[in-house]
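Heads up, the chain below is alone and in the form predicted alone; it's given as structure tokens.
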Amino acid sequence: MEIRAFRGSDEAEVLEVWRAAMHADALGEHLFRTKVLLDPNFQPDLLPVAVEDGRVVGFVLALTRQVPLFLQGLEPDKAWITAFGVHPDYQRRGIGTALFQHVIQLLRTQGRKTIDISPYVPNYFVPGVDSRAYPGTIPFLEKQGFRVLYNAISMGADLSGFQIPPEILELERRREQEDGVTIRPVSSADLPELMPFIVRHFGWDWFRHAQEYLLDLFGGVNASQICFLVARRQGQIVGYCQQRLERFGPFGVDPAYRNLGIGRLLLFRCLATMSARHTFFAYFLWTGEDAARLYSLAGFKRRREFAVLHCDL
């Protein structure tokens, strides 16, 4: 068994191995072109594949930037790891471990001190590893010195039929007359004050998610495809919510103005918005367990469960 760098003829057996090891989140090549190859921080030798008996056996793929983030930086001592699997033919034989120990060296080599799977942005896959799809692999990182940090919550809502419960037309009302709230649709008026807003309040990976349904928002691209719902108390945003196609989120509200039920308002406006358009399903990828009971009220059910996992090196 030969450990060795990605080359480019590997793409099909890498796929083919992802998709029988990942079997839950199977990869074409049109995203695996997209957000592997074409990724600014890819790095050929930070995803190493296992070869055996002539074919590609096993991967890890990687992640260092080698071009910041927004003001986050380089973040010299931080590494992600996205997605990794071995053919199930050729598991229980070391080549995982082989793997991870590889890579893990090959880190420590460059000076990082910290790997984490998988809330690598901008182009991750799922937030951690499915232990209910995956029941194997939580033991395994374990053993290669990984610990679980907490657990993200993916849910999903059918929206057909969908209609806003009499409860949150009256909480709209009476935050409309009693604190100057409104919800509307962004308008080019609002950015000025909307993209800081966004900074400051929930950082620059929600800016680059939000930038960029503005940018095919105003820019015509799709963009009926999209709801972008801005909220203002008084005049001043305190928080946003967007959505494009099935996708909902990320929404948010200024921790200030958390205890007036805002976000309620900009979750159900947001999804009237979606079945109106005819769109009938509604998911996200990634929440807490208290935006999850936020979420149920809306008819959202968890779909799956991740474990975001950390390695000190």
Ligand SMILES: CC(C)(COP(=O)(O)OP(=O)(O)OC[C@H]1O[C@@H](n2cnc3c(N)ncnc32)[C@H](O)[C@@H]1OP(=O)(O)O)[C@@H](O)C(=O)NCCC(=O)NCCS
Contents of the next structure:
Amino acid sequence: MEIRAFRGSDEAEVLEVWRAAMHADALGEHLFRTKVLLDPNFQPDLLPVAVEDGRVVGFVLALTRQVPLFLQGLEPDKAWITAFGVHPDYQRRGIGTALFQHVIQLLRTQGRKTIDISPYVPNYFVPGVDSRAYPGTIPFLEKQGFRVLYNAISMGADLSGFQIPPEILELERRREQEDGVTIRPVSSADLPELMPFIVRHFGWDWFRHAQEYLLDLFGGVNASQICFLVARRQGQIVGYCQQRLERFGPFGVDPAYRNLGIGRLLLFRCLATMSARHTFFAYFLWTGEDAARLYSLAGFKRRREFAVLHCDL
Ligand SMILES: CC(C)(COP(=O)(O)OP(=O)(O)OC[C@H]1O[C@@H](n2cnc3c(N)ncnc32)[C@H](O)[C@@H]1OP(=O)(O)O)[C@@H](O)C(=O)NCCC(=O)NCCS
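Rather than the form predicted alone that you just supplied, could I have the structure of the form predicted in complex with this ligand?
Complete assembly follows, chain above in first position.
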């Protein structure tokens, strides 16, 4: 068995291993090219492949920042692993361990101090390891020195026949009358206040995500697939919510104005817009237990749970 850096001609074999090992997260060539090969942080030696019997039988995809994420910078201590697998015919023979040891050694020599699986912005596939789909993977990773930090919950909702319940409409009336809260589709007049608001309260990752949708919305690229709402209280921005196609979120409310129901109003208004556009399903990949309760009020059901893992090098 040989471990070597990825080569362009390995694509088909890596994807075959990916589909067989990460069977619940199959990936097509299109996404492999756009989210892996064209990622400016991608480096072939951090995608080592294991070759046996003349073909690729395993891989690990690790990333470190080569270009800064806005003012979040290069994060020089950090590394991420977003995907890995050994073909089922070759598992339990030490190949996974050899791949991980190889990548851990490489990252150490590059001065990295931590590895996280798999919250890498912007091109993660899933938040972490789905322990139901891959029951052996967490024991394997614990052997490699990783520990579970927390679980991310992924949920989805059927929006056919979606209606805003009367108590939410009532809440909307009350908030408007008592606190001057309004929820409106974003307009260009919001942008000078909105973008600094997003950075201030939610950081550069959320800024990047919002900017991506807003570039399409204001650039007229598939604008009808996007709903972007802004919540104001007495004229000042206090929250926003974004959605494209079936993917809902993120959405956020200024911590000073939480627990007033503003998040709930953003959520229900966005889902109603989606349903009226005949987008009859909504999903997101990542939330915690508290927000999961809010989502379940709107009909979201749990789909998958992902363990986010961390390793100190
Ligand atoms: C995790 C994975 C890469 C391990 O590859 P591997 O080549 O089989 O790993 P190794 O042979 O080096 O190590 C095996 C050790 O891991 C642990 N392990 C592996 N599979 C296990 C299982 N099903 N149950 C319990 N422990 C398991 C054991 O400690 C095992 O040692 P043992 O065989 O002596 O008991 C492989 O199982 C895989 O491809 N899983 C699916 C892909 C995946 O989960 N990707 C992550 C998605 S984000």
